[in-house]
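The chain below stands alone and is given in structure tokens; this is the form predicted on its own.
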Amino acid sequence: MTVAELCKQAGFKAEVLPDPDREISGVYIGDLLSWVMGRANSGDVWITIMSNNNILAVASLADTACILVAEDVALESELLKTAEEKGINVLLTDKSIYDAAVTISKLI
């Protein structure tokens, strides 16, 4: 499944989608950035509630397919601009982290 397909089927909002055809291979949930950096796998959907620019660096280092920011957390326009420049897919949902993970697990 691709990130674009996930958005369509799960109803997630594609806030920044420079690489819509990126394949998803799993899911990782975490907010402790150093922990995510060492444990998320390439191709994962990373679900978080973090909203600072450091999430972009972590997503890039871990090579995640996308960042899914859950629980209706708002993102600053500067972060979204940087995500676009770095080619990082950023999705939004109002679902809880748990509900977002359950939704994804039923689809992939």
Second form
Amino acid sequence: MTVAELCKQAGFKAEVLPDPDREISGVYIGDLLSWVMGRANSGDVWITIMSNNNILAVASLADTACILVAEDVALESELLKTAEEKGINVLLTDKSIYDAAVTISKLI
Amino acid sequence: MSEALKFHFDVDGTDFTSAGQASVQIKKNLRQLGIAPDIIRRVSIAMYEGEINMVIHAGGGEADVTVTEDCIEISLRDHGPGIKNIEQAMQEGFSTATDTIRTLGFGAGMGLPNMKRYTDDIQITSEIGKGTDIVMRVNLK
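For comparison with the form predicted on its own, please write out the form predicted in complex with the partner chain.
Entire complex below, previous chain first.
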């Protein structure tokens, strides 16, 4: 399943989707950035409630398929602009982290 | 690759949220060189942790990456306050980061342990009041 297909089927909002055809291989959940960077796998949907610019570097280095910001956390336009420039998919949902993960689990 | 390739970066210590630029750039450079993805991941994660540490604790610094046939060496230098007890700093969970840094998702005491975990060798030299030098090596063979 691609990130674009996930957005459509799960009802996640694609805040920026510069790489819509990126394949999803799994899910990783975490907010401690050093922890996530070391443990998220390439191709994972990374679910977090963190919203500062550092999440872009972490997603890029860990090579996750997208960042899914849960719980309707507000994202600043600067972050979205940088994500677009760096080619990092950023999705948003009002679901809890748990509900978002369960939704993805049913789809992939 | 007969000659060593060298990359130099100045790490800006004034903007925490833009930290990681050198690591993301080195990831691109190594990819262009055809280095294996797992090696690139290890190098860039270790370097990012180092970069973040330099920004959080030392007001920035310098990073040099040298690629040879045998290994990738990452050298980090800063003129920050130095590490009081390196052995203690190497323990997972030990951190001197502020609460502000913690709310941004760092300062969990994972930096130096991650740098050790993802590299084959790490040498840390630090002097209180003068700064810290870290040299990490990831073997290619």
